[in-house]
Amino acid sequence: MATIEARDLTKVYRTYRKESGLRGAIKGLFYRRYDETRAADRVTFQIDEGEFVGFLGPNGAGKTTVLKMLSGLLNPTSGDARVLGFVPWERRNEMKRQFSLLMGQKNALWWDLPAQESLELNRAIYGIDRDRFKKVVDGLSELLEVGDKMNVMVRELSLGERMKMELISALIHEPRVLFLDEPTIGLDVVSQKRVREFLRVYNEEHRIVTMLTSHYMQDIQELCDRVIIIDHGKIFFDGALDRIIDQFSATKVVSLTFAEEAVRDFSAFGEVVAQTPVSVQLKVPRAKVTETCRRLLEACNVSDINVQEIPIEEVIRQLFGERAAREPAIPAAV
């Protein structure tokens, strides 16, 4: 049995549409139209036990209103969906001690309290054992580094440091589902690579469900073997991460690096990408990259070539904007 079930998850928002000045307020008194948005749209998938989900899509896609929806916070238009066999929405007590949503942008931590402070009352909330809670937020602080930062007020932490209790306090329960939506948001670099390197560690040791929200790809790459691709509320790719590039790139990048300076027209081979008087590089239609490589090596004194895939960020972020300029305007609802 999945972990995750959702079967044609569908949410709708009708927003009112107010014309301007006085008459258009009168107007509204007897007469409204609306606005209506699908912020999902018959949205299916399952996840099993253990897998680490990335949950991409450009702002507006639907992302966090889906995790919403997994976590109860939002009940939907139509459609089902199960989450450890409960239904989200009905907010039973049972699913509320097995799942966690932690939200980059939305602090979970008591703000004037210490972070230790904090922790101890979700503990009470939870009806955690104090030996059990001793236990795993010895581990967690180990591991994430902040075991000195305990008796620190929540505000005085720096970003990274506030992160890392926020992931503390999502995991003291021992969740067996983890969303999280945005978690490295505005971190830096040092700080982004030790939050994914301990929910790697955290996931295989404990095998829970996680789905990421991310903008970061380096976030995905590293962390996630299969992805959920959703646009304008609708998924269009759920699959490994590597099937990205084979199945919405049609192109490669041909790098060159010449012997001697060979400045010319390298128009006829592809599209240039970048050029210097001793090095070329070409997108180059997949297709045809066996052919090109072929005539280059006999049209140019070549003595370096490297054929690379474009990267997937770039993929994603040009299969999004193709979309956007095919999506029809949606038509306002009355």
Ligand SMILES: Nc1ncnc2c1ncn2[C@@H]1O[C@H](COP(=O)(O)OP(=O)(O)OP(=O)(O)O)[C@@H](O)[C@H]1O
The other form holds:
Amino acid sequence: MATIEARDLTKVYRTYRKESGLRGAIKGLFYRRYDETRAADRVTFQIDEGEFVGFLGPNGAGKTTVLKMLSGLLNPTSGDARVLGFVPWERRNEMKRQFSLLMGQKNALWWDLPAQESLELNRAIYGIDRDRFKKVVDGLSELLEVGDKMNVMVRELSLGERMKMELISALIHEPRVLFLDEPTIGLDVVSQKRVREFLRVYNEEHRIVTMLTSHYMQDIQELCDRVIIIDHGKIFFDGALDRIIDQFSATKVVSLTFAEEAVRDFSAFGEVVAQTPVSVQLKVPRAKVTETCRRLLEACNVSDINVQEIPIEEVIRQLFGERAAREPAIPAAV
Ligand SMILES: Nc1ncnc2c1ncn2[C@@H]1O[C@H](COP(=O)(O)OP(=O)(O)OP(=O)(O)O)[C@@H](O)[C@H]1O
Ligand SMILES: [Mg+2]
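One more: the block was the form predicted alone; return the form predicted in complex with this ligand.
Once more the chain from above appears, this time first in line as the rest of the complex follows.
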């Protein structure tokens, strides 16, 4: 049995549209108008034991909505899901004890308490044994390097320190499933790296199932072998990170260095990305790379040639840019 399973999971948000003026108000009494947003549209996937999956998509794609349904915070409009065998929105205690949702944009800790006391409250809620709790918190705070901050009021912590405390709080009951919704948002590069490193080590040691959303491609690249990409509520890719390049990048980058100055127009060979008197970089359609290289070697005095994939970050950026331009997100009026 898969640890997480979503089948045709659908969420339609309905927001009442108020029309302006008295006429609109009266009309509204008889004839209500709604805006509908299909935030998740027949979302289907399975995640197995120990997997660390990146959940990608542009703003408003439906990532948080799906994670909220899988965490039992939202009821779906239709469809089905199981997390550790439980239907999440039935909100069984057995499930609550085994999963965690961390939302980078919201805080779960009490602002006016030191982190230590906030954690202590959670210990009581989950009914965790004191010795076990101490061991887990000590271990996590050491790994995250916040051992000396445990008695500082949460509101006085830096953003990075607070996020680390949120992580500890999400892990004190040693969940088997972890949903991370932008855990590194707003953090500086050093803290991002620290959190990333922590997540990598934690996942390796505990074989915990993790679903991570992040707008930082580096998080995804360093942590996730598999990615699920969603846009306008629909999943359009589910597979190995490397396959994104194969599937969505139509071009490769050919870099040439010349033995002597070669100032000329290379546009017949591909799209010129950069050029100096002794080098040029060209974007070339995948299928034409071999032939183009041969033509370039014949045409110029080449001292070095190098063919590279476009960085995944750029592929994703292009992909989302194209999709946004093709299908603008206009909510359907009903
Ligand atoms: N409570 C709500 N009521 C109405 N519409 C909502 C509600 N929550 C989200 N939406 C809409 O549903 C869509 C998906 O939102 P969601 O928050 O799931 O996106 P996301 O992928 O998490 O985006 P982001 O990357 O910006 O966090 C958006 O169009 C959003 O405006
Ligand atoms: Mg979100």
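Just so you know, these numbers come straight off a predicted model, no measurement behind them. Positions refer to the first chain, counted from 1. If you superpose the two forms and keep the largest set of C-alpha atoms that fall within 1.5 Å, you have the rigid core.
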Taking the rigid core as reference, does the Cα of G50 move 2 Å or more between the two forms?
no
For N59, decide whether the Cα shift between the two forms is 2 Å or greater, given a superposition on the rigid core.
no
Large Cα move at V284 between the two forms, threshold 2 Å, rigid core:
no
